[in-house]
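Just the one chain here, laid out as structure tokens, in the form predicted alone.
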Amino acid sequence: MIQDTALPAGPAAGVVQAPLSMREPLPVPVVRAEDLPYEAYLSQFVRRNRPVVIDGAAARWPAMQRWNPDYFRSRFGDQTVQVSYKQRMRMAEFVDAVLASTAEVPGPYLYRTFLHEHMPALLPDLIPENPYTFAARYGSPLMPQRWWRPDGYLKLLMGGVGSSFPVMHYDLEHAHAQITEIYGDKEFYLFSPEDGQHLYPRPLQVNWSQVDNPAAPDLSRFPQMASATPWRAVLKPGQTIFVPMLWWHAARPLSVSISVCTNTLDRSNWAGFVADVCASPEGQPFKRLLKRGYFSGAGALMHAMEDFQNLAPGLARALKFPGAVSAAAPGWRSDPSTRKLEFRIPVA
């Protein structure tokens, strides 16, 4: 007898359907740095594209003892900082607004201040470098000027209760992100790339979501969010969250919060990076081919030099250039506070 495989019938007339609700968030796993060797971090999280919170990755940073609102007001009070894409403020005024921020009257949230470019005096406070932010391909001399960042796009993030990063998003160009909390607590909500279809990407900016509160979305406006699986973490001082490529994320301070964010490129996301940056406009196939050829060759050389450092560390250190091409781990490159932008290959 042939079984009936028809879809189940809908609810009978007059039956009230249960209201939509969000799924319970999954906890992002927390691992102590002393229990997570770098190779284990790569194999268990980076190459599997899974998030993790690492406790104690930057315990030796001077910032952990120095950074607080008064530190920024007293040392940088007269400096004008880029708070957002459109807003600039004196640091002293910004800190006062952060301290006055409430859930009812949110203050500003600083997210457009790049340390190497805007506040290099802070870089010595972040040494020794976080060992989980390698390989250092953004700082390679093989990176064209447009993408060359010796500190990996290291940004200062600061806000108070009620403020938040302005939009749930994933980082462009397949970049991985690491955010290290220095002062206060910050809550993160993450969604996997597979859930992107449920997150209402903006039509003209597909890495930004239209959902304004992923922790408690308005399901009458965004009903598909009920099918998405959130991941949640509360970052404490000294903890680093790894946000893998293409993972959607949003953050909000639970108290006055100061943190730093950086991006990383390695072999796990290099192919995606190349595909993104080589997507030139229609009608320019030759330019696209040349660009892809350059980045593919540069990536292969970085890959080889990173392997060389791991396989023959003594020889690689004596030769120096393997670590200069792409540092595979801390200690293979110079102090980030001393790096200068020199001539870079002009690949557009």
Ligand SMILES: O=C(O)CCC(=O)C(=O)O
The other form holds:
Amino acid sequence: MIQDTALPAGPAAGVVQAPLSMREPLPVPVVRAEDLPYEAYLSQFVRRNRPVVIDGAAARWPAMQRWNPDYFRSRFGDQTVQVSYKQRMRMAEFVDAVLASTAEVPGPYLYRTFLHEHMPALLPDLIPENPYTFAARYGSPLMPQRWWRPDGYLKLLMGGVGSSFPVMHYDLEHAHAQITEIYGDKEFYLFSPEDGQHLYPRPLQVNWSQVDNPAAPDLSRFPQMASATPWRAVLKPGQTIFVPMLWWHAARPLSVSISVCTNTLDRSNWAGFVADVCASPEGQPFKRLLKRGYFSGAGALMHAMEDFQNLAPGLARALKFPGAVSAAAPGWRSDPSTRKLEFRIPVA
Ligand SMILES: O=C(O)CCC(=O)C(=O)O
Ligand SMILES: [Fe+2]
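In place of the form predicted alone, output the structure of the form predicted together with this ligand.
So here's everything in the complex, that chain up top.
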């Protein structure tokens, strides 16, 4: 056997390897709401699973004028809010900590307060509904109670400079997410699902990355990050970012920042949703089969009813039930159901 001893084991002596560096981020496209009808949003971004920033989607929300740190301190100062999974604080103290937050001494970041459950007094500030955050199938009466969330898990996000959403992640259940900035600026880093292999998913929580700072990661610890393509957006008041299913995302305020976040589910992510909610090994195999059968059948029916509304809107309106089974667009949403919104661990 011939052994080739001439091949060098590493870089040739004297050749200096270029240090790894991150790729330049691609800008997430920004489109004005008046140039993006709901159908175009679905076909160009949701169904293609591409991110977009929509400018002015919720321009008429009273929140755009009202919400600032002082509003939360003076109106809700005594209320105890869930800041993170572990931390609860009085709103007044939380707001003070946000205002005192700096890059050197970061303050808390609030991401576990759900408006319907915890701060319903804020809901009138978010009317009229942002059409691009339409929860769609989460609101269908065919959704079992456990997954029925016509509000799309609407939640509050707040933090100051130096703080951040705690982890780069993608949302579970193949959910799409939409985050609307109301006050201040927030920076987003996004990575496509294909880049997941470069993002160091945690072994026991595969939708969480181990990379703590995706904007400037430590490439000696995370060299694969140099092969990933970052997408960047700075969300300003009045802008909504669409984060498609399975897209990794990280967010950090560039100034004191207040926003709201929702999740949405429609035909584009239904199959993934069904696979995820039926994947759990809990329960007997027969029950799991039934569950999968139910969700697949319900999805097919919703699909047909949505098509019905699009193909024969006059007839669908006259018959009422197609829109009631699954509204194809925000305008089709039926009267609020009497079913009670129950709290459960959401998808983040
Ligand atoms: O803080 C943010 O803007 C990101 C929120 C988010 O990704 C989530 O709640 O799943
Ligand atoms: Fe998320």
